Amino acid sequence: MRDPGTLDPDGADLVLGVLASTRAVRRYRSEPVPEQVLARLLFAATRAPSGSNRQGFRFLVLRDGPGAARAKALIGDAARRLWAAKEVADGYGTGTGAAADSPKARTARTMRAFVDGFEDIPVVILAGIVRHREGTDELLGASVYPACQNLLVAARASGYGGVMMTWHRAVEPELREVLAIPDDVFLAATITLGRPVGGTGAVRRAELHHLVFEDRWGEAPGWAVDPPGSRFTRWRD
């Protein structure tokens, strides 16, 4: 078997294609994620860099066990409360959101279906990191969020999809008790995983010249040009 850490000469284009089509997936088929797939995705996650290569990241997989059922219910309840508040505060039902076919309205419907069916999501993963000394969450996150992105990219490459969120924070004390999570573990993210409903394709993002500078803040270099065929969102300062 080829060393999974090597690439063939054309591998760069393959990797870039996967990266450019790794989108937030919130609609999943009901089918379970096979254990061999989970092992592969978590292998990819654990290949990520971490501070001093301490590899303090840990991943708690929640599928259909008794602890998983209770944890999913806790996070699901929190997700429904938090989304309901955000939906009102951000005006998802007003302005362009009043039109059923608008992007804003479609997002609201997707989010509502996502939170309403949270307990039925095939796999929920809590990503954490063991504290080795006192430090801010931002410093700790630098050693676990790359692993989370590795997992999501590997999921896309394997025909699956997911999304990362922090809704667990609203019920973190209860989760720690239910799942026996030690106090010295920083819970950085919740990641949902499953086989996507619908198709996949390139994500839309802002053009490079809005986001990449050289030598001076705000000065875009001439070489910061997107590949042909890239798709873009409307730029907002």
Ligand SMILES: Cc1cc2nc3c(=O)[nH]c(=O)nc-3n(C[C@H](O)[C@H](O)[C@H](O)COP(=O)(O)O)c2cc1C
Given for the second form:
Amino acid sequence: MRDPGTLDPDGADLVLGVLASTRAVRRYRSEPVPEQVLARLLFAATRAPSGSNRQGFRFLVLRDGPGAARAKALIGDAARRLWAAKEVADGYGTGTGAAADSPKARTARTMRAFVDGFEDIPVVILAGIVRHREGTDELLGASVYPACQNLLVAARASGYGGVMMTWHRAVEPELREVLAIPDDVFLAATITLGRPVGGTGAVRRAELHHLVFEDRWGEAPGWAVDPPGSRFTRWRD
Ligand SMILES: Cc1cc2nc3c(=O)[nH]c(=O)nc-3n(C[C@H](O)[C@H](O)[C@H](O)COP(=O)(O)O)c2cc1C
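Given the form predicted alone above, what does the protein look like in the form predicted in complex with the named molecule?
Zooming out: every chain and molecule, the one shown earlier first.
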């Protein structure tokens, strides 16, 4: 067997391809995620680094048990409220968003369907981390968000998709009570998971030279060039 710690050039390309197509997926087929897939994704999540390798991260999987139903309803209600407020605040229905086929209007429709059907999402995972001493939420988050991204990348590689969010924060006291989450756990993220509806295209980001500097802040090195075929968002400084 090959040493699992090494990758041939094709393997490296494959990994890069998966990374570069791990997009936020918010539309799911109504089919369960098999337990062996869940085990694989959570294995990937728990391969992530954490400070001092303390592994304080914990993942609470919500599928269709009684706790899950109540928790999904709580987060779903929060999601609907938060999205409704953001939709207005960010002008999704005005300006270019007024045209039904505009990107803004399409995003708004996807988001509306996502929050309206939150309770039917096959899997919702709460990612938390046990506080070992007082620290800022940012520092704690730094030891759990890499695991969240590992999970999403592994999902993409396995034909699944999801999105990470922080909507649980609006209903955190209620969630803690319903799910018996101890006070010393920092709840870092909510992750939804399922089989995507439709295909997954390439992630779009700004061109590398906007984002990478060398030697001095703001100075892009000549080597900071995106691979051929990369897709981009409009650059907003
Ligand atoms: C810290 C963080 C918070 C996020 N919060 C939300 C959220 O509340 N609701 C949501 O639908 N997506 C949320 N997202 C997902 C982002 O909107 C998404 O990753 C981003 O738009 C990039 O999408 P793309 O990878 O498909 O281009 C969050 C992502 C991160 C990293």
